Amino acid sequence: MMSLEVAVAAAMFVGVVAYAVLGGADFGSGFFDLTAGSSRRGAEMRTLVDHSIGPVWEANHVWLIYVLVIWWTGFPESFAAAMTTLVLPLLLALLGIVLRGASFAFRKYSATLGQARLFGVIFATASILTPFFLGTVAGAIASGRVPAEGVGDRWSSWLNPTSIFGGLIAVGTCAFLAGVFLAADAARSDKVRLAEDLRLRALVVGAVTGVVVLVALVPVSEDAPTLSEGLAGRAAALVVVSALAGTATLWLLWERRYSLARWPAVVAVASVVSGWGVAQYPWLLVDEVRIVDAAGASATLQALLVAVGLAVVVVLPPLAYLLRLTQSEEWSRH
C-alpha cells in the first residue's frame, strides 16, 4: 500500500508531468515564433501562435504553482535545499517567465513595428531559455548535486553534463509538442501551406530531439549513475513507451494526420518525464534525501491530500473545458 509520504510526492509529480506537457506546448511555441522569419514572411505563423496560446498561456502556470506549494509545504527542508543551491537557474527561469508573459501581452499593443519586433524577440527567446533552465534544475536534482543541508555549489550544481542535456531535452520536447499542436491548429483552420511548414519543422525538431536523448545516455550514465540505473531498471518500460510514442508521432506527422499526432506526442513527453520520476524513486533529492525522510508532519500531508482532492473537483473541470474549447474546430475558425 502506498504510504502517505509517497502519495503526496506522487500528487506533486502529477503536477510536474502536467506542466511539462501543457506548459511545454506553450513554451515551445516561442521556437516557431523566433524562427518564423521576417515581419512579413512570419506574420501568419506569429498570428497562429498568438491565437493558439493566447487563452492558455497563463493557465498553464497553475501547475508550476501547484508543484511549488506542495513541495515547500510537504517537504520543506528539501525545498529549502534546492532553492539555496539552485537559486541561479531558478531565478533565470522566473525572469524568463515574467519577461515572456509581459512581452507576449505588450506585442499585441505595440504602437510601432519596431516595438512589436522587440517584444516578439523577447517573448520567443524567453520561451526557449525558460524550459532550458528548468531542465538544468531537474538534471541537478537527478544527478545528486543538491546536498540535503542546502547551499550547494551554485555553478557546478547546474552546469554539468546531466543538467545541460536536461535543459536541451526540455527545449527540444517543448518545441516538438508545440510543433505538433500548431500544425493541427493550422490544418483545422485550412491553412494548408502553414500546416505543411510546421509539419516539416516538427519532424526535424522531433528527430533532432530523439538524437539528443540517445546521445545524452552516454554522459548521464557516468554523471548520474543512480538515475541511469533507474532508467535501465524500473523505468525502462516508460522509456520504451516514450520512444514508441515519439516514433508514432513522427509517422502520423509524415502522413499528415495532424489531429491524431497530438495524442502520441503527449504520451511521449508524459512518459519520458514520468520515467525520470520513477527512475529516481525513492529519492526526492537523489543520493541525499529519500521521500519518506523528507516529508513533514503527517497532519500537513493529510491536509495537502485534501487540498489536492478539492483542486481536482474545482480546478480540473474548467481547465479541461478550456483545453477542449481551444482544440475545437470552432475555435480554430474564430
The other form holds:
Amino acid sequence: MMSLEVAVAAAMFVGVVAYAVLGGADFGSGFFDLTAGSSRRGAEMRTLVDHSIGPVWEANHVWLIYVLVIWWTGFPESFAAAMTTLVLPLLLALLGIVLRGASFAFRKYSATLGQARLFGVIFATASILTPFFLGTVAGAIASGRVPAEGVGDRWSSWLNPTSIFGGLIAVGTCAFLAGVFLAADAARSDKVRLAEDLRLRALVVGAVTGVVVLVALVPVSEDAPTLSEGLAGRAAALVVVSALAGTATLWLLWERRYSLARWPAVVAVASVVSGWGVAQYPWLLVDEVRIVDAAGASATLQALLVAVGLAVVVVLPPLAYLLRLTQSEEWSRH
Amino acid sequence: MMPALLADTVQLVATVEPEGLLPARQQMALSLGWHIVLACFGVAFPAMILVMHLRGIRRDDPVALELAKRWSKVSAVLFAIGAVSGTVLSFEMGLLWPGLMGTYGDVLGLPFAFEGLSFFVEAIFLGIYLYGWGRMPPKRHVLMLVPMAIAGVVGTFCVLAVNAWMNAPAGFRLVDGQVTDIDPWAAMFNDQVWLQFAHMWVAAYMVVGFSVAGVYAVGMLRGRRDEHHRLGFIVPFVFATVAALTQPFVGHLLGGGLDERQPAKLASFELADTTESPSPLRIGGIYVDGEVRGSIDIPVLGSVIAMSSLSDPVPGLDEIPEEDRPPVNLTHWAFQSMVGIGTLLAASVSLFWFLRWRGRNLLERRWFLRFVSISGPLAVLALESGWIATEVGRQPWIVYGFMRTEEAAGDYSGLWWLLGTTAVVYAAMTAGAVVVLRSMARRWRAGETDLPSPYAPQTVGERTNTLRSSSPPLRSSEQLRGDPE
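With the form predicted alone already on screen, would you show the form predicted in complex with its partner chain?
Then the entire complex follows, led off by the chain already shown.
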C-alpha cells in the first residue's frame, strides 16, 4: 500500500512526465523553427510549427504550474530549499518561458515580416534555452546538490556534470519528440517534402541525443552516485525500455511510418524521465530529504489527492479531446 | 500626494530589514500588478464573447459572429501573455517568499491547486474554441466558451482564497512557533473569501467591459457609426454597467467589520489619526508626524460609511503601535482613488441609461464618447488602487497577525537586477502586445478577416495583393462559419 506521501509525490511526478512529453514536444519545435532557414525557405516549416503547437501550447504549459503547486503544497520546505538554491537556472528558465510564450502569440498575429522574424527568433531561441535550464535543475536535485535547509551554492549547484548533461539531454529529447510529431503532422497534411526534411533532422537529433545519453553515463556515475545506483538497479527496466523505444522510433522514422513513430517516441521520453524519478526514490532531494520526511500536513496531502482526482475527471477528458482534434485529419487541413 | 508617497517610500527603505525585502516587494508588485489586468480579461472576456457568439448564432447575425471571432483572437493574445505572467507569479511565490512558502505552503497551497485546475480547463477550451472556427459544428463550437467562463470564475475564487487567507488567516494553529492542526479546507474557505472574491470578480467585469466598450467609443469618435460599432459598444457596456452598479455594494459589505479585523488598515483608509466620535469622512489629505494635513473633512460621514453608525468612531492610528502601521498615505490614497473612480464610473453609466430611458442618446455626444474611451484605463486604475489598498494596508504582515513580510522574504543579493530585468521584459511585452493588437485592428478595418501570419516575403506580397484587389464586404454568417483558419 502506497503511503499518502508517496502517492502525492507520484501524482506530482506524473506532472513532471506529462510536462516532459507534452511541453517537451512544443519546446522542441523551437529547434526546428530556429533551424528552418531563411524566411522564404523556412516559411513552410514555421507555418507548420505555428499550426501544430498553436492550440496546445498553453495547456501543455500548465503541467509546470501543476508540478510547482503540488510541490509547494505537499512538500513546502523542500520547495523553498530548491527555490533558494536554484534561483539562477529557475529565473533563466522563467525568462525563457515568458519570452517564448509572448513572442509565439505575437508572431501569429504580426503585421509585417520584420515583426514576425523578430518574434520568431525570440520564440525559437527561448524554446531551446528553457528546457536546458530546467534540465540543469533536475540534474541539481538528482545529484544531491540541494541542501535540505536551502540556500545551497548558487553556481555549482547547477553548473556541474550531471546538471549540464541533464540540460543537454532535455534539449535533445524535446527536439527529438518535436521532430517526430512535426513529421507526422506534415505527412498528414500531405507536405511530403517537409516531412522528408523533418525525418532527416529528427533522425540526426535522435542519434545525437542517444549518444549524449550514453556518454553522460560515465561522468554522472562519478558525480551522482545515488542516481546512478538507482538507474542501474531499480530503474534499469525503464532505462532499457527507453533505449528500445528510442531505437524503435528511429527505425519507424527511417521507414517513414511517421504516425506510428509518435508512440514509441512518447514511451522513450516518458520512461527516461520516469527512470530518473524511480532511480532517486525514496529521496525527494537526493541524499538530503526523503519524500516521507519532506511531506507537509496529512490533511493537506489528502486534500491534494482530492484535487488530483478532480483533475483526472475534469481536465483529462477535454485535454484528450483537444489532443485528438489537433492530431486529426480535419484540423490538419488548412 | 507625491510628497506623501515619497515619505512612505523613505519610511519603507528605512525600516526594511533583509536586503531582499524591498526589491522583492517591488518585484511582486510589478509582476502581480501587471498580471492582474490580464487575469481580468481571462475572467470576464469569455462571458462577453459567449453573449456575442450566441447572438450571432441565434439571430444569424454576421456582425455579431465577426465580433465574437475578432474578440476571440484578441483574447488569444491576452491569454497567452497572461499565462506567462501567471507562471512568473508561481515561480515568484517560491523565489521571493521562501519564508512564507516553506512555513505555510501546506496551509495555503490547496486553493492554488484548484486554481491550476481551472487554468488548465480554460487553456484547453481556449485552444479548442480558437481553432474550432470553421472546423466544428457551430452549436458545439459556441459551447466551448462555457467551461472557459466557468473556469475563469473558479480560478478567481481560488486566487482570492489565498489572498483572503493572508488577510484573515484560518485553518491552522501556531504552537511554540510551529504550525500545527492544519486544515487546508478551512484555510481555503476562510471568513473573507466570498466577499473578496465577489469584489474582484465584479472588478474584472468593470475592467474588461469599460475597456472593450472604450475601443468602440474611439471608433465612433472617428465617425464609424455602423452596426459593428454599435454592437461592439453596447454588449461590453451592459456588462460594465451591471458591474459598476453592483461594485459599491460589494465593496461596502467587504469593508464591514474591518475595524475589528484590521483596525490599522481601516484607520489608514480613513486617515483617522485619532479615535473621534463621531468620525469625519476625510477626503484627500496626508498624514505627517502623527497629524492629518490638507484633508477635506465631512463631519459624521466617516462613522456612517465605515461603521454604519452615527456615533461609533473609526479606530485611530494613535491606538496602533508604530511598528504595526502600514504605509498610511499610500493606503489612504489608493483606497480613495478606488472609491472615487468607482463612484465616477457608476454615476456615468447611471446617467447614460437614465437619459436613454428619457429618449436621449449620449452616444451622440462627443464628450461622453471621450469619457468612455478613457473609462477602461480608469477602471484599471481603480483595480490597481484597490489591490494596493488591500495589500499595502495589510503591511507589515504577510500573514495577518502571524508572519511579518520581512520574515517571508529570501536573503538574496542581486534582486534589484532582477527587478530591472523584469521591468525591461515586461515593458517589451507590453509594447509587443500593443503593436500586435493595433495592427490586428488596423488590418480588420482594412477588410482582412483571417490575418495570416507573414512567415515569408511571398506571403506578405500575396496578402497585399488580395487586399488591393478586393476589400471584401462583410461576409454572411454561413461563409464565416465555414471559414477556415
